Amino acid sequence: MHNFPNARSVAAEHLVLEQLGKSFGAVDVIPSLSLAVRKGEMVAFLGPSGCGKTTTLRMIAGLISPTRGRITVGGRDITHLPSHERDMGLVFQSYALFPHMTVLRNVAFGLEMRNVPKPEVRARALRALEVVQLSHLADRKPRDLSGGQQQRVALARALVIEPSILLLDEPLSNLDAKLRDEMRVQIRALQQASGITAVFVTHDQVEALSMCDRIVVMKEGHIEQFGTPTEIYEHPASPFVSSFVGRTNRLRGTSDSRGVITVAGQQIRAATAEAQGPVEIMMRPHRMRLAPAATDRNVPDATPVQGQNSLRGVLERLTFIGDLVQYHIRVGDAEVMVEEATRRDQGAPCAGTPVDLTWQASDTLVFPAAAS
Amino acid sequence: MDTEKTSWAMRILVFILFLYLLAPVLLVFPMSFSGDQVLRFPPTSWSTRWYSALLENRGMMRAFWTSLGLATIVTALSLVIAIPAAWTMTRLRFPGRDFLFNLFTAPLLLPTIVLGLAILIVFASMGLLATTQGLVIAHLVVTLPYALRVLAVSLGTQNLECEEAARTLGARPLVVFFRVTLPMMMPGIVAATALCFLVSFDEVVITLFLTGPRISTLPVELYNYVYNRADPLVAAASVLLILLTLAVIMIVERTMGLGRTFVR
């Protein structure tokens, strides 16, 4: 039925968006989007504002509806189903909880209306609020509760009716950061303990990497890359997925037939190199390593060791940060930011000195220059 | 020391300024205790005899009746129409939405004279002039954009969200409009009831081109006793549309708060 290459998770697959598309008059937001989500695991659309994440989202749960393409829950079409009828579940940035009605009410509502009886109902609605330690606030309206709260609510509200998908769409976007951190948990803990498909939408490389099985990363509407956390981070497919996920250094370069890369007047290799002429480099700032620079009776560049890059500059300044130091160091025209765990018997290299950078071979990331 | 010269400054004014506006509602009381045969300020005698004259007063408390059961009749009406209309207008998205929402809306700008007129001529053909329901149809022209323009403000600064939470859960339609946008909509819809209540209570204008002999509503009774005497009667009937004006916003306060409904 579907047609794609990866034969082995076909069974598995439970959401999945067919050459996807929406515009909005002229404007394409989404060209064509397709991605095949598995049961049970959790995928993050992670992207800039603007990238189409929750337009896609939005379409999944039926509040808008495609230009083009199918969508697909457990081999059912449900492209035009109306979204009461998709048995989803949907945490909204505002939480978007009923003002007139408790706590209880709200978590009550889906159950209601899929015709529950009444006993069942308040049980059940009960039930979910201890799941999310609420039960308490049970008959509160939700204006008398915190951020956080109204936030468990929300997820409560969605999870009672047990859907098919869970969707979120950026629901931590409004909590301060400690907050933040204890929903991620929950969220996570909730959605493995249920076994519950779910969609996360947001902008937040933290949020993505730490909760969810894949990540999905988009640009301008369509799919940059989509992988687990660690090929995001250690195998960006692109500049964009690099500098996205994770803080990253940038330079531009020249590679040669060899695979030597000159970057402002040095030398240095990159472990693959498939890319010739302009190129764009990319580093990891806590991959590298800072020295001060070596005399010019022991030259390095005359003997690098095996496997390992060094370029030299000047230290700009440097930013304690507590449990880091974040190094800025002048390469040419360029920035490279080094990032070294702090010791207390580091003696700090003083701003304006030379420096070598160093670090591996392997952890040097190569795309072609982009036009710009 | 200096806030509180200038704030005591600023009380003056605020002060002296309810004064001014509140002079001509403020002297009605005392003068409808008068004793005098004229209404003249200050009343020479007190008492309560032109209240009992004007419940006495069969053509008066007519039109008192007349004026409570329009009011009602055009505020249900006005509800019943311009609710599904404020819900079309914010929430469809069709052509020539904005110009039916102003045309809709226009009258609030047009002199009711002017609106008073058209309406005079168009009801003498239809034989409607000094009628019930000539009233009522009168009546919604100045009541519904009112109406129109306090829901759509409702609905307008409503979170969709919630009926979006609503219709993923699970409910239809007609479901998420009556469980989730219509109770999210109640401050709108008091503060509408009220508005046009009051509206239809105390139009004048429109009013006295389509009464005659056979109806009559109290404003317009009211107009044509001081047309022909000066007694302090119309003193005493201020002062109980006053209170009624303040029952019902005593009702709105205490249901809803003021703030909530009127300031948004």
Contents of the next structure:
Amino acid sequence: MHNFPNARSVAAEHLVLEQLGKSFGAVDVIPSLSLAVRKGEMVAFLGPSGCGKTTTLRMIAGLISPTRGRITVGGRDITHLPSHERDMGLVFQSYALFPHMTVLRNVAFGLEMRNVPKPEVRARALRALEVVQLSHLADRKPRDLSGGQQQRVALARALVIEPSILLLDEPLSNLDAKLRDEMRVQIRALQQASGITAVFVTHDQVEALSMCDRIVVMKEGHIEQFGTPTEIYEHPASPFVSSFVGRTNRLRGTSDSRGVITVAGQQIRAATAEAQGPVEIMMRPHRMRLAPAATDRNVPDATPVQGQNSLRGVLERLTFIGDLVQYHIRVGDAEVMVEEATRRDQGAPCAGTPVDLTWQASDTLVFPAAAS
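Form predicted in complex with its partner chain done; form predicted alone now:
A lone chain is what you will see next.
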């Protein structure tokens, strides 16, 4: 199930975690975690609340001590170094700006603590504010800024010290949807322009998929999968990854030795169906299509079109969400959702209408039922 690179074999590795673990009393929050982050890439730690992603970030930052294992940066062991000696920039969910200081002083604070000469402090702080396009607000206090502006000040403060690694702990969760979209683009552009290595903790799959080079999907202190956004989305290593990253339909079925899968008394195929016996079938809603039930169709006995699957169901309801319509179809004792882009002149079948669901066999994910 685990899919992380060997910490010793990754070219240009920069941040390496080796069998890192954390226990609080008798509870193993992180049993053992190993991975390597390459220099200049942005990696997301993605998972639900309580999966251990923030604990991992805090160990990297030196805010809490690991119970076991090792952390190295550029080959240097920093496992037991205090936070202020780790050469890392931190951006928190709460921004953590000093309310009594101006924007410029907030950004300059880290340089002052490092005893940088005063003329250089001001020049570097102003340059950092220019990078985040806030130099015109240098004399304002944080209370006079919007949430997005405060976030950019926090980012400038982290970048001004020119850290080896930038750590971001759910920095966009306090922003509204539109501002989150804008800040995703800005943070990613700044990270790529500076070439800094960055670790990003989030529970938001869209942030992880759109901003990062690779994603660590975590569950209960373990790495479920480590790969590129495309790998994670298109080739999930487990039902958990498939369900957590993107919307997914889940159906129970049985696979025979020929790779034919029986679901709700109907037969479909997958591009690869290695599992036999009880299986779990997963399909992305936007990869499926809805059509009126064919009048001449009895019990489907396999794919009616080469490489295409089809299931008969009954439309229960639909949900309009602006750019998409979600159709909810009853197939046996399960519900399947199909997503289609909306059109101005779009009509819709009525609830209770028999419908056929079609999708490509290559878009069918199959897992042993015991793996869910």
